[in-house]
Each structure stands twice: as structure tokens, then as C-alpha cells.
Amino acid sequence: MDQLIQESKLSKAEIFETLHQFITEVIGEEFVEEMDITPASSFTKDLEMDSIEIVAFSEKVKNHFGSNIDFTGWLSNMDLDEIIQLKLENIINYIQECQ
């Protein structure tokens, strides 16, 4: 996907839909169909994503939203417990704040 160029802020619902698509691309449509993915979904517990999948997801976020969102830097400031408990809504809120 090309970098997003926009003047107006995306809504939380629009950000969620974009992130949902990235999750589908990373873990596969067959797995996503069996899951109820919501903003409250956690990456490790609910989505069962491993570290390689989380890295692939973060690259998609970085490439899509561009340099205004330092997703990798934001994640690197978290300790392991925070990353394990990370929910989609945390990322949605971070992206919305950075727009």
C-alpha cells in the first residue's frame, strides 16, 4: 500500500478498518474469519500474533501512515508486559493523536 496522504484526520473507525486489513494480510484471511476482531482485541492473547507477525504488522503501519507516526519508536518505549497487553485500541488512539 502506498503512503497515506491526507489533510483531514481519520476517524477511529477508519483507522480500525485499516489496521484490521493489515492484520488480515499478516496472519491470513482464514484465521481472521474465525476471530471476532474488535478495538479491545489484544495482539498476543486474542489475535495470537507472534513477534514476527507483530513486526510485519508494525512495518505495514509505518509504511501506510508515514513519518508522522513513529510506531516502532512508540513500541520500543514499552516494556515486555506492556507489549504483551497491547490492544488494537491503544494503537488506534496513538495513530489518531499523531495525525
The other form holds:
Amino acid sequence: MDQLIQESKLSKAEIFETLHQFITEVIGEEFVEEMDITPASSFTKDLEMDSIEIVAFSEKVKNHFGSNIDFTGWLSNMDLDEIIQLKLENIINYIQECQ
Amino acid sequence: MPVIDLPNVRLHVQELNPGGEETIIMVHGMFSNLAVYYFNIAPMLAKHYRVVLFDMKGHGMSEKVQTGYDLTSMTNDLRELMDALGIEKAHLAGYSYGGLVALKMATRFPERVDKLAIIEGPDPSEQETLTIIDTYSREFLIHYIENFADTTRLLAGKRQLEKNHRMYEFLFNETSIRSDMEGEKEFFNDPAVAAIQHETLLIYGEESNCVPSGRTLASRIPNATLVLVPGDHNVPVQQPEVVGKELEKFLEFADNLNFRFNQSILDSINHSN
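Could I see the form predicted in complex with its partner chain next, after the form predicted alone?
Full complex below, order starting with the chain above.
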């Protein structure tokens, strides 16, 4: 089960660790080893993720953090430029706000 | 990752608003994947409908297979997917080659299809079609490079270029995709297309070289309406909101028509009594 039962709010560092793990699962360990992933990393430029990989990542976020986080809905309010600019820290902040 | 095992192939499927009363299934085009709908058009429709997206075989995160890219095999996959998901009948929307898959569904399994929306479906008899498809694949890469490369817009990332390159290499050199598509040349002339009774919306980009294909379909399918929107063949990427709104309007309008139709039947029954 991926669903997380939360007793207290997760810290930004904890959320970052989880997202880092998801990125590794989506793009593969061999590529992640060569990258320096930080909260300031952007999805398309720094992590070189394409749209189908962001779909896979979104699904992991939804399954893990629960259905009260409307991650796809949040993304759908952005235009292409905003998605291109999207950084890990934007998602970390969004998840924290939803907790 | 939700992967559904069908008798002949494993397909990657994404559902939005699974509790929605009516279902719309969206089929992407060649060399693309379900992400073409996932971030914008699908969430718009998911406000009212259950939306089912899937990667075609050999595409996105679905199984890579060597054969079966013709419309009959593709519609077998789609019907089996509907069976697996317990969907008796659904609205269908398809883009480019996915539009031809949707049309073929309406000819082969009319009872499984509610309303039909075709976005930029190319006429396979036009000699240009394979060229269009080739051009489209180049544009797809260029689009990627322009939008996803770094700010100097010089080069897309090495991993992505290699990934895209591998996909084209696989589909062109290791599968029957081109000969399967060539085998569909006469599809628009199939009497079954002219016999489609479904309410049909044809969305084409004003600047697209597929507009004549849209006009051909509009002249052959009795209940078809052609809508031209700003953009070219890549219109779902260029104008997702416009395409989403046209689809919303079409599905809603179709419901209103049905309502009026039912109402007029009721009225005539009442009058005859």
C-alpha cells in the first residue's frame, strides 16, 4: 500500500526524499546517479523529464500522498511554459500546503 | 503504473474521475502518447465525465510489439480494453491516427460508441499522408527541442533525444507500422464510413494540411459537423483549451439534442393520445 497514514505534517526534507525516490523510479537509477537533484531542480531542464515521465511521476505522487492532493488538477491550471519552469520545490510547497 | 493485460497486449491506462457517469475514451496519435491529453484536455473533460486515456501498443509506457498497427488490430485492442474496464458504451475522441482508430470503432462496433470526435484525422488515401506522418514526427522532435530544451534552445537533453530516437528506430525499423498504415489507404472510401450514424464532431486546425480530409469526412458522414480552430496539425498541443471547450460543447450539445429528441417523441405520443 502506498497510501500514507499521517500523524503529523511532513517536513520539506521528508517530502523531498520521497519525490527524489519517485524520480529515480521513473527515469532509472543509472541516470539519477549522474545528476545533482536538489529542490531547485526543474523537471524539464535539469531532470530532462518528458511529459509521459511526468505522468508517471504524478501518479506516484497521487498514490502516495492521497486523493486530497489534486496534483493533476493543480498541473492542469498551468500553461506549457509554467510546466517547463516547474521546480521540485514548487511541488514540495504545494504538498505541504495541502497537508 | 496501471497496466492492463489484454489477450494480445499490455496497455498503460490512466483514468480521471473514475466515478463519472458517462465515459469518454481518448486515443492519441502515432509517435505520441496519452500525455497529449493528460495535462489539460483530459482534466477539463473530467469535470463532467469519466476520462480513460491509454498508450497505444508500441507507444508511451505500453508494451512494445512488432505487429498489429492496422486499424482492425487497434480497434480489437480498444474493444478488449473497454471489456476489461467494464465499459459497455463510451464517447470516443481520437487525434490524428487515433482519430482513424475512433472512426473504425464506430464502423466495427457501433453499439459500443456513443458520440464520436475526430481531431485532425488524416485521409490515408492521400499520398501525402505518410509524408504528413513523417513530417509530424519531425515536428514532434522539433517541438520537444523548442519547448523542453534549455533556455538557449540549442539542444534537448541527451537522454530525451536518445529516448525519442530509440522510439522512432523501433517503430520504423522493427515493426510493421508503416506497411500497416499503407494498408489502410482506402479507409475513407469504405462504405462503412459513410454509414456511420453517430453524431460526429470533426476538429481540424485552420492551417493544417489535413483540412481537406476533414471536409471529406464532413461530406460522407451524415451527422458530422466540421469545426476549424486556430492552429495546424498539432492543434491539441497548440490550443488545448480550445479543443477541450469544443469537446465539452459537443458532448453537452449532443445531450441537449437527445433531450429535445426524446421530448418531441413524448410530445407526439401525448398528442396522439
